[in-house]
Structures are given as structure tokens and as C-alpha cells.
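Next up: just one chain, as C-alpha cells, the form predicted on its own.
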Amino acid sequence: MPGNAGGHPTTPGAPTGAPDSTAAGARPEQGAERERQVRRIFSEIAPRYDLLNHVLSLNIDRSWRRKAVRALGVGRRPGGRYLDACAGTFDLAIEVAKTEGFRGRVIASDFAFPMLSEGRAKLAGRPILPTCADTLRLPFADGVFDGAMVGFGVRNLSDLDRGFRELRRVLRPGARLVILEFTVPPNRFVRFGYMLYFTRILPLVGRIVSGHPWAYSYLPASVREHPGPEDLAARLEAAGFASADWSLVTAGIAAIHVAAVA
């Protein structure tokens, strides 16, 4: 289950171009290479991305997202406007609009125009905005938004830690960031099992209902990479977070994380 798109602008339609290889491609790159990379992952699988989802994760991941929304807490500010950055094809902000009470909008942004066009048909006239737009760059104001959020997404940056600032800009005081993340579990038997369904089953899977050679081996090789949830938190105050904390999901195969603004 590749996480949702994060990190560069994007025009509309699949990238073009083939990786040197199936390896090549499924290792995570640096830079400008690894937005390359990102966005043509998720242009290419946007038609078969939420059945995969779905079915590689046994329908768990809709039990995180809807962790993630109370996590959030939009019922503090059930009028405001909330943000769902690499939002994929519009699961989280569902989740939100379906909030009980929820009278706000969730603005919707994504690098991958392919993924936010696969989504539209599920909005269905909800107070949902998409836009295509940088998580690295976002084009808002300073201080806009009561909360935002980020499914599967962060993991995709080019750069972390500039992701985590723009994050913190569009803030205003007293919201929150919820992270929802892939994690290394942190019992053996339980990471053992993890992995090897990661490496093994999952890929093979994917590439089968895909039709993509190396879009699901990317998953493991980008979550092994990804920082721990103690190394996240303090990434995440160092942005200008006041505080940072998470919880595990799952037996730690995943996180939600909530980073509040002072």
C-alpha cells in the first residue's frame, strides 16, 4: 500500500520515461531524483490505488484513518478549515467531512493530478476542495488552517524537515498536525512477520493487480528509510511544533502522530 503523493508541483498526466531498472526503480532516491520518482509512481497506480489499499492492508487502514480524524480533533473547531496535504484520492478528508457536526471545508492538496482526478467521483458534494499543489511550496497564507493532516504521505518528501515547516506555517495557534505513517514495529516476532509480508507478499501482490513492476517494492524500501516515531517527534519540534507525541496502531506496524501548535 504505497503511501499518498507528497513534494512537488505536478501537470497534469503520467509522467513519461522508464527507470534504468525494476531494482533501480524500487529503491527510494534523494532530491529532485526521488520527486521524480514519487510523482510518476503515483500517476501510474492512481486507477488501482484504493483497491489495493484496501486489500493489502485487510481494510485496517480504515480503522487508522478514522483514529487519525478523532485525533485531530475537529470538534474544537467543527466551522474551521482544515487541511489533508498529499491527500491522495480523498480518503482522510472524507473521513473528515464525515465528522459529525463538521460544518467546515477541508482543502485537499496533492502533487499527483492523476490521484486527486481517480478521487473525485467519492466527494459526492462534500465540503471538499481538491487542489493540486506542493507540500514542499503550499500556496497558502500563513495561518489559515484550524488542523491538518497527512495519510501515508510524509515518508514521500524530498525534504522532510522543509515539509514539516510548510506544515507549521499554515497553522494557525492552537491547531494540530496529525501524521498517519507506516512504522518498523518494535517487537521482533511481530517486525518479522511485518517484513516479510512487506518484502515478499505485498509486492508480488501489488505488482500482479497493478500491472506496475516496481511500485510496490518502493513501499518497504521507503519505509525501512523513513525515521522512527521518537526521531519524527523531534524533527516535527524542531519545525516550531510546541510539542510532538504518537501513538501506535496496529502492533506499531503504524503511527499517528499529533504535533501542536503553541
Ligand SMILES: C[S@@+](CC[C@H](N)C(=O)[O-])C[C@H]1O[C@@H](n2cnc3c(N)ncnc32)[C@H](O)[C@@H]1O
Contents of the next structure:
Amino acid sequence: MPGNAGGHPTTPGAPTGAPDSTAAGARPEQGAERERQVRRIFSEIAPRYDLLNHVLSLNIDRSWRRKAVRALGVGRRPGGRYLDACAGTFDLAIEVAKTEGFRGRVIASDFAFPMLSEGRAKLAGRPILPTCADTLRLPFADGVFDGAMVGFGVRNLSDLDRGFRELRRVLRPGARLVILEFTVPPNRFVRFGYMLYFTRILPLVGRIVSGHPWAYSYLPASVREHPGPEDLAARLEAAGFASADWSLVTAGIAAIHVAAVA
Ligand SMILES: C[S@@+](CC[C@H](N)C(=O)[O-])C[C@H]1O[C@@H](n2cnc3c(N)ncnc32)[C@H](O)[C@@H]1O
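Starting from the form predicted on its own above, please write out the structure of the form predicted together with this ligand.
Below, the chain from earlier opens the complete complex, with every other chain and molecule after it.
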């Protein structure tokens, strides 16, 4: 895999059972500690990530991904170069490559090497280039991408504004950034069911299937701390995007943000 700007993460496979593998480890940390925490979580759950992703989202994530990729507007430059940042096991990148008439390339970057490694078998000759890189320090020149996406990744960034500025930097004028992310539903009845699922069922199923003691408790905690869509849109504009809009999907469980470069 080209590039290794993110360095090599911890060994994949079974959870380590290190001293902080307790409920305390489920709390999102800040700064550099958060980067280590996030990289460690995804490195450790990588072998089970795809299975759990589709089971825990009841497969709804597939339609969200398709919708997010449509918002990217690949048809405007079908031969272009696209970035899937925080790409994990490549589900978004693959969706772009499957777009009818697509003739371009997708650079799929993530700083957890085991996630890229797990996803490789799915690439099967598609024009996707896995790259081990940190979204806060992208190893690319200014303005080289015709579009960028982040699926369920921005919530994990230790410095969201820096991440937005970095994504803005690598986009050419006229390009779009699409962000697909969980959000807290506005309707209080939906919110009640969602929080119940997120704080009780999801951590339990996640723990049993992944064997990881706390990674799936980190998820609801990180969603709760993540800024809402209005705040996110304002921060995208503050990072240099000319406009930032969003739409909620599935009763506001997730949001798709589209930010444009002038
Ligand atoms: C929830 S997964 C999402 C993966 C994929 N985009 C998807 O839609 O399934 C979040 C991913 O973001 C990656 N990630 C988090 N912070 C990152 C950073 N600063 N730089 C690069 N990757 C990062 C993690 O390693 C993980 O693979």
C-alpha cells in the first residue's frame, strides 16, 4: 500500500486486554490521546468491522452510502481523482467505483492499517488505491482531488476543524466534500429508541461479536459528543468551504453533509 504517513498501528487481531480495556476506555479522549485511542480501537476490531457494521446498522448503511455517493456528483468528472478519507474497509470508495460511467480513481486513506488490510480482498481490481495516512496530515498536494468523502470518520477526529481545513486544502475549486455521519435524531420519540439501541443493545452485541470489551461503548459516547448538523455546517464554512448543506436520513439517525469549494 502506498504511503505510510499514519505510521504503523498496533497489531490487529484479538483485543489486547491492556489496563485501560475497561469502561473507562470507552470514553472519547482528547488530542493525541484520542488519536491513539481511535487508531487502537479500529486496529483491534478490524477483523469484525464489516460484519458488525452491517448487522448493527440493520444494513441501512448501504442505502446511506449510495445516497452519499450520489451527492458527490461524480458524473460531473467521471475521470477524476477522488479521496475517501477515513476509508476503513473501503465501502464508500467501492460505491464510488461502482458509479455508472466512472473512469477515474479513488485514493482511500486511513490511519489504521489493519482496516485497510481487511478491506483489500473487496477491491478486486477496482480503481481504488489504499493509502495509510492520517486525515489531519494528508500526504497530498493542494487542490489535487475532484471530490472527497468521509463516511463515519469525522466523529473520530481528534481535531475536527483541522480535519476540515485539511480536506478543503486538497480539493480543487468546484469540488465537493461529502460527509456521512451519525447524528442525534431531532424527534424525541425516535431519539428515545435510538439512544436505547445505541447505549444498551449496540454495545452488548458489539462486545459479544467483536470480543472487544469496550470499543462498542465508545461509539455511542462519540456520537453524543459529536456536534449537531448546524454546528458541523458552520465549521465547514469556517474551514474555507463556500457553502455547506445537509440532509437527514432515516428519521435523523444520520446526516449527509455536502460542502462545496468555490
Ligand atoms: C467508523 S470507521 C468508518 C470506515 C468507513 N469510512 C465506513 O464508512 O465504513 C472510521 C474509520 O476512520 C478512521 N480514522 C479515524 N481517525 C482517523 C484519522 N485521523 N486519520 C485517518 N483515519 C482515521 C479509523 O481508523 C476507521 O477506520
